[in-house]
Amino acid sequence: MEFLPLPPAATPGQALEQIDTPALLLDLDAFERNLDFMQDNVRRAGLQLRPHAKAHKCPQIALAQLARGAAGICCQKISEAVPFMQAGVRNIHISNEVGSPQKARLLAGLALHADISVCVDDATQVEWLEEALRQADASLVVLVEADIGQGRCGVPDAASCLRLIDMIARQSRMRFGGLQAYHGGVQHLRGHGERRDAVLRANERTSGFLRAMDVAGIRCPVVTGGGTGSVEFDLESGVYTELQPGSYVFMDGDYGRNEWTGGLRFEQSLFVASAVMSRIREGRVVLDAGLKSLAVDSGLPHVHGRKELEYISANDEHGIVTVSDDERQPELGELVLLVPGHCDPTLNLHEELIGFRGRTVECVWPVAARGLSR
């Protein structure tokens, strides 16, 4: 039996009222005055941007990064990796440890392709890697996590890391890169006092780290770390040689609860197309996006410049919105446009990014890396 194929949500050209919904949405304006701006104050800091593909899981917008000046992005699962590099990104880090002799080999197959690090925090993954590395006739640059707060992975001392990077050095297939020092969680310390503080502390074990390296006499040639919520305070910490913000591309609305006094803010661009599917209730609306259109580990979406709204419930395929303005009332069919409260596991629940400008849609990019978290 032959079905009709499924219309797309978008075309180029559509005006924004005409896309099925829910979809993805990306206002293309602020979204380039977002990697403009990145790109820029890095630049102006002398350092390296190296921005997380994880936010977005698109090669698209990877690509506009690389045009702008990053020197490569970063990869937090080895399959994530595989659509940049088919679509022809070719300096990739994988921000992560391997966690077995299967994933060992899948690295070092990728390595054949393109340049490839990896971290690492133990022994055991340096000989799987080295093994694999063998096996596949490939070669890897290898970067020493740090814990320097996180709790997460990571060496917990120098002597630890030291260790480890003699080791990296016995190896034949493998090349000492350099240092991984990320907290993610200063990220989201909501006040700037408070956030500034956290990365400070950070920044003093990171170079902890470095220190013991130079008394040893190592040479670190890199020193990668850094987010979004902390940029502001990477840029001129002496510490950094590359930065790996993800979400300053989208922003969200867990990172719009943070405090930003500084000049270093960047613009909500992701936005989550709704529409009023219900109004049967006085004083309600159901729209069409639930859970299984919108991430709510860091808490519900917000109603974007409809503040009369407020989305108080979200259930699989259904959102409940109270209206506190009558004459406010939204219609039915209407378009609502929610700002996720976490942008990345957002796109991973979607298929494609509709980039649209003004009220009209532009383009439509697959989120090729969706789901691949191996």
Given for the second form:
Protein chains: 2
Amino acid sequence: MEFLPLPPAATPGQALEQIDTPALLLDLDAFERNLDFMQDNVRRAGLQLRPHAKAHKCPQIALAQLARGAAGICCQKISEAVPFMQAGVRNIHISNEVGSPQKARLLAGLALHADISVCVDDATQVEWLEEALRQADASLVVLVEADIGQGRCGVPDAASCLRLIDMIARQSRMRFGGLQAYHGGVQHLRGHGERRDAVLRANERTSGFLRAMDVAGIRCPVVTGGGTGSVEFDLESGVYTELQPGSYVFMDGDYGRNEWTGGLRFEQSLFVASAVMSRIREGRVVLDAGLKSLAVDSGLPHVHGRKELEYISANDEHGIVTVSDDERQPELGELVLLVPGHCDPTLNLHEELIGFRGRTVECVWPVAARGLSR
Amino acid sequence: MEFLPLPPAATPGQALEQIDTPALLLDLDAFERNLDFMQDNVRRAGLQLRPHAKAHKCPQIALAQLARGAAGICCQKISEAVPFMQAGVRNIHISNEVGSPQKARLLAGLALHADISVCVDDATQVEWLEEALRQADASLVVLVEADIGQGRCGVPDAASCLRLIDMIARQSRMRFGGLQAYHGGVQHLRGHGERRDAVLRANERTSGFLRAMDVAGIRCPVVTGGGTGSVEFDLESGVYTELQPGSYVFMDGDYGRNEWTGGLRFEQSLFVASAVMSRIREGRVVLDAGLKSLAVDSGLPHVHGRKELEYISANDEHGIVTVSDDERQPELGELVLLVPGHCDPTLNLHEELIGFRGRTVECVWPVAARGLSR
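Swap state to the form predicted together with another copy of the chain from the form predicted on its own:
Okay, now the whole complex, with that chain kicking things off.
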């Protein structure tokens, strides 16, 4: 009883139907096409790709992105960077601000082992970082985050931006690395035209910050930002040197609802494998995947490849599914693949990502940064 | 670089303000009062308490419940039971159905080491269980789940119930343990009166199943069900022998919105500790706790003890908070305690639960069953 191991959910060589559910699945063919397609497009535009690892939290995926030519990765939290560094990733941008002296010390410790950059939007963050870097005898690249319309983090105007750049220049342990200009809200605007217009408005704000730097004689080596929903416009924007998309690796129900009239469209590669655990009444089955296996903040999951099944309600560990065709009521134990509404927080619920090709399991990758939000 | 450890988020003896955020906090005084109050009330009603461990996923909490007199615990999934068994819990009811022969084999393996019971609502589940028990040379207690109005799992009528009981009686490895009668939907009805009426209607359905067993000469040793939202009515219902509440340990924003005019009310003991990471514009701060640190399926969190702060939007790792009183705008790095909307899936996001008393950390408990949804 000291040791009561759970059998693995899946092992390479198994058929998909043998996987114990709920489990997170990755269609490796679609996944590899997504990686290639994004890298090719970004390279052709003459930009750098720095994919966001908050979407996948999986070192094997980061290494696959770097092998295709990514310049490095983004992490959203300092602790999130640790498993990627342990896996050998040596160029990490923390696309976020540091909220305490304690976190600045953790970051300074990491900066001893890799090329690390981080964002600031406040003089206090610069002070905390400089002090932590001095204590650790480390150095760091610091970007100023600009608010280009989201109203979240980032300096609101060019004057504040120039003051922070000036302050960074006067520190001994840090170097000004450029501007982060990210607008999360535009990623999920449904219509192609409204999304393009919102991105253009955000780009105008970014250009305003860049003009002010230019007038002040400040060289801005990097302008980083953008995401999966805006990437087709970001490529041609003329403001970015580097793009940060994350979800393109997987796609999800929310991004699937965007209108994609442009040529840049990615494939759904991520699924939650669930099974029917009760089928007591006509027109309805209960799946074994609920709130603890998939994130519902961007809507309920939809059932992959089964038009007659609709996932209508998520409890902690149950999913209620209606069946509109009596002749296709799934059997008890039958595998049902779900497309989660939002990929990032769904990855964060799972220990492992099970890669398959065709109908056969090929690999099991740890979601090593799961839960690392500090 | 092979080994790059993260410092602990908290250590016993620290002040709350020194905790690295985001982190999950437990007010130990409120928690212990909740445990005592529930156990006392259930005992005075002459019933057994079998708290649901899906709410906390934490062996230390299960042991504290058992030490106060709980008859055992519930788990919602088979894999969830494993860390509790490893911690010495020997009486576990799986309050759910088994969805595959594979899961039946896992359960049969566990039944070699503890007193295990499980629910069925389908003859196929009985067949899978009997076969797995035979292979493992194990035995099991089996309850029939009855649908008392939720429309999720459970046999829909008394005739189906009696057929399943008869089938269980004819197996060699299992014993009929009683009826599970749970209605999740009634737990969250806001008004005290409407909640009471819904519970009474559900109880009438439970009584119907029990009368049919009585007429058929079947002894029903246990009737198990009920939850935190219905417990004050369940205690006096006359139908239950055993109650399964889980959330009373913590409470949450959703249960806090219920109207509690009865004497049975529990205290908020669970908080997500977050810190201000950006405060660039007037009337607004950004916290470091978002979708990956708290579940939003039952609404956004609210800020504990700070009426002037309202959490209005959750991104993956950011929480946007408006500040209605300019003079009380929190500082960068300031600790802000959040009450999550839904406790169960919030626990599932965290590795550890940090217990505090007054303003001092007392213990750090692993959320050992986190992510165990198989």
